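What follows is a single chain, given as structure tokens, in the form predicted alone.
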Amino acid sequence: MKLRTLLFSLAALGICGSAAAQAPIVIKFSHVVAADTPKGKASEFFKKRAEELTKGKVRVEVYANSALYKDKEELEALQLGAVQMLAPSLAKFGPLGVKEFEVFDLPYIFDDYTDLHRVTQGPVGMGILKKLEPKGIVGLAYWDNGFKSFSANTPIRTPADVKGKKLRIQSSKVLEEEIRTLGGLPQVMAFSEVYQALQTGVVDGTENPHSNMYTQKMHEVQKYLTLTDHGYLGYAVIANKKFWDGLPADVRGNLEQAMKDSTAYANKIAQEENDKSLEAIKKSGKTQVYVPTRDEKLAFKRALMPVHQKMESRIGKDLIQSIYKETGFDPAKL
């Protein structure tokens, strides 16, 4: 009797055990943005490439516009493994203590896609996610969001017409000098926090790629939209790594794919989603969209070519180097 009840007592275990190994491997991936922004989309292209491919052993749960956590927030609930995956912008890496991605914040360094792609698909780009991994992070790959502008309450058309304006920023000590050598006064906010800000007057103003500005609807709250151009905004797209080296090698090599392919179509739609939104920004009639003359950028550009300089201690002037090398640009020809 003692001999069956063990018996069956195995089976059931067996049975369990089964099931259990059966079970699908759950990924959350958790962002701060709309779900039809770029990011928000590539990261759904992301779920549905990461299960085709698996089979079924992984399940991907998205969660958009911060539903699980703020961008103050989310970095530590990845490293605690209360998420698995993140794609946080690259400013949020200089206050984790990986200084080396401030470098995308600096005003003006890269010209188009084709000379941030040499940074972020080359050689440079990987040294930088690499340094991620004594932080408990692994660095999958950079997503673009796109290149940033200037909106606020009344026009800026000249560097001068920053000064005195209180304009949001993300959490980089390289922005605030940004603003600051611009004679602004940059206001730290999370991103969720923006809308209710501008409406109510907090702050006179913000910068973003387009696509962000009219997903979250800041054209409602701003009169004013100059075609800067003067930064990136991107993403690293990042896993906690204790959960990343834990995964069988089969999925993680199927999980590897997935991203690549995701990549290739964040890279495709960024530049497409950021146009559109910029012609529904237009075709909404409540703010006015201003394209400064080859002139009036390179003023921008000049007065902006100190925070490099400045930036160089906290940074690193060899990176700094490397990067002006890859796309060849030389401040002093400006």
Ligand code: LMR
The other form holds:
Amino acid sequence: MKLRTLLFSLAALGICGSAAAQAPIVIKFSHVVAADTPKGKASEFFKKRAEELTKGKVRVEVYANSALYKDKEELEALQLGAVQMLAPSLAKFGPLGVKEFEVFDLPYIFDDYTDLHRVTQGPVGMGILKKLEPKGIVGLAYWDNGFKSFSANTPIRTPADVKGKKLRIQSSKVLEEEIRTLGGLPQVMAFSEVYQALQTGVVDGTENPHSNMYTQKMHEVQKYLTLTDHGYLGYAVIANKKFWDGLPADVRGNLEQAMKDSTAYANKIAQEENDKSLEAIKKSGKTQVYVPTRDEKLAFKRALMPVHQKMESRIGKDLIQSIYKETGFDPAKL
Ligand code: LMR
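Please give the other form, namely the form predicted together with ligand LMR, since only the form predicted alone has been shown so far.
Now the full complex is given, and it begins with the chain already shown.
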């Protein structure tokens, strides 16, 4: 009897021991948008791939819609190690002291995704990600969202229509300058608060790609939307550096592969997700969608070009020039 008990205890210990050895590494991945957006879908894709490739050694918990943290808090939580991964918009790294990401906010700096990928998939983009390391953060990839439209309760068809309007922006000095250059009043606000601010009239309008607007129902509280495509919004996928560097090498290799696969997926679906959202906004009949003519768009471009020069001292003239070089953009040719 005693021997049986002993054997039983040893077996139980063995089981417990191996269970403990196999306890998965948990990655909390927090973000602020809806699950049904390019970033929401890509983070779920990453979860699936990471769990598959690590054969269960890693469990990824995705928290969408600011369920865990809002914009500013999530970066603090990552640095403290309360979450392991995030994918903040490139417009949100200024308060952390990494101003270079704001180069992506410069109005009309990218004509399209092809221009953008020359930067995000090349040495200039990689160089910007590296700037995160002294902050205890490792930059893993860029994920696309898309090009922004302006929305408001009175039509925005010309740069002059922005004058005097309070517009919600992300926490980027370039975006602040963009709105001021048009004579508007920029209001920095967390993404989770935008719908209510639009609904109650705390702000008059905003800017975002269509997938963000539609999934937050912003179109239900905004009468007009203008397809200005005046700037890009995308993400840096980042991890707590101590956590990432401390992973077993095989697991980190699997996660790098999972990230490569999810980046390809994110960048494949971003445009179609935004197109679908625009169609859904049109179909709702709640917002009047305006497509500016070529000349009307050019008027926005010309009005916003001074922002590039004004922000040189903040972002770095060389960095701006290196992006022009990658994309062939020449502000003088407008
Ligand atoms: C915003 O705050 O408007 C966006 O950065 C939200 C997001 O993560 O796409």
